[in-house]
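As structure tokens, one chain now follows by itself in the form predicted together with its partner chain.
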Amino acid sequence: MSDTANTPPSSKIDEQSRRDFLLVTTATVGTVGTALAVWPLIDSLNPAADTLALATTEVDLTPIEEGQSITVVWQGKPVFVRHRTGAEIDQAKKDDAEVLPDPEKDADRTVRPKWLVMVGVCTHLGCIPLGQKEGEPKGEYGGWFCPCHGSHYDTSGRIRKGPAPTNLPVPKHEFLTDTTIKIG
């Protein structure tokens, strides 16, 4: 007010709002700028290019006998590949009519009914359900059972009972030949 030169008295109010404007714009630019500068730091935590350059996984189906399952790794996650028996397929089709927590037809979950392919990670909190190996508990619906918090999956990998909200997800997969599939 006092020492600065040449401010005509008439522009006092102008001067005030001019300073306010400068203050607000500087603060805004500073805030937005900081926010933008932080973004690359956060984004660096997202999956990196080499992680994303995912690997599709090819699986040879010949050694899997009817009624057997194998677990393969795709994107670091376990994928269940099951050669279903006729009885299991029939059961899965029959259960289409049941009241399901996450309704999905068995036909929509398989490319060929004999081969059920799905990510073997419980949709509750990420444990690996049991039921792949001989002698492991398969739950009340003859499919898979997650020991962590007690989710039961049926012969189509659909959630039937317990805390998991959705069915075991089916990854994109295709038959390259009659005995080979490509996941991813």
Partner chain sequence: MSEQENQSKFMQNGVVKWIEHRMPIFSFIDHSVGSGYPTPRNLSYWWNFGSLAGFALVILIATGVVLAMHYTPHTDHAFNSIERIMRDVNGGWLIRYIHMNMASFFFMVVFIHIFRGMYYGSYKYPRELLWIIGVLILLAMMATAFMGYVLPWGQMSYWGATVITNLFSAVPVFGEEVVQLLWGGFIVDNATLNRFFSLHYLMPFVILGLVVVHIWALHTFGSNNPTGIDVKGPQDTIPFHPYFTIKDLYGMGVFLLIFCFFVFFAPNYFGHPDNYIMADPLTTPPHIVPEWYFLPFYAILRAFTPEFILYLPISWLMSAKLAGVIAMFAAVILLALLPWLDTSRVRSAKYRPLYRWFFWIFVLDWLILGLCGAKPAEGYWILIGQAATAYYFIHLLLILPLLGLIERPSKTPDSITASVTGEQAGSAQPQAAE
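Same protein, the form predicted on its own this time rather than the form predicted together with its partner chain?
For this one, just the chain is written down, with no partner chains and no other molecules.
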């Protein structure tokens, strides 16, 4: 017997190669076509430009005098920025030793001790606490007071009394310069 008897004719090899080539080509074109068809859907899931614009807020701290607070808007929420006095900082550090409903040290809530940045929304039912403006009640602990249900916050924005379960949240923020912060 000869080896040529077991060898398929060249037309069968050509047909097999052509079939493999067509299969690979069809699969490749189908995959690329599917990706091109699905891409607009995937791209539409990205946040809109106006949403991205609200992702961060820069605040100039120059006009804020010691003992003064301002409110800025970030992601549709009020953010309290307070230039704390030495007495407020000292009181906040002393209060670290108190029994707090939501224990958190003052140093963990500030990047720089004289600047306190926090979201001004009561953690109980979403009210905006008083204490930002001069003449508003600051509560029993000299910080902020939510009159709706009586939550009292200290000079570090920590819950001290009332139904609020947690401290006023501190948003991610960083100092770009000595007088400018970026929130978000």
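Rigid core (definition): largest C-alpha set, two forms, superposition within 1.5 Å. Residue numbers count along the first chain shown, from 1. Bear in mind the structure is a predicted one, so any value in this text is a computation, not a measurement.
CA of D20, rigid core aligned, shift of 2 Å or more between the two forms
Yes.
So with the rigid core superposed, the C-alpha of T31 shifts by how many Å between the two forms?
Between its two positions, the C-alpha of T31 lies 30.0 Å apart after core fitting.
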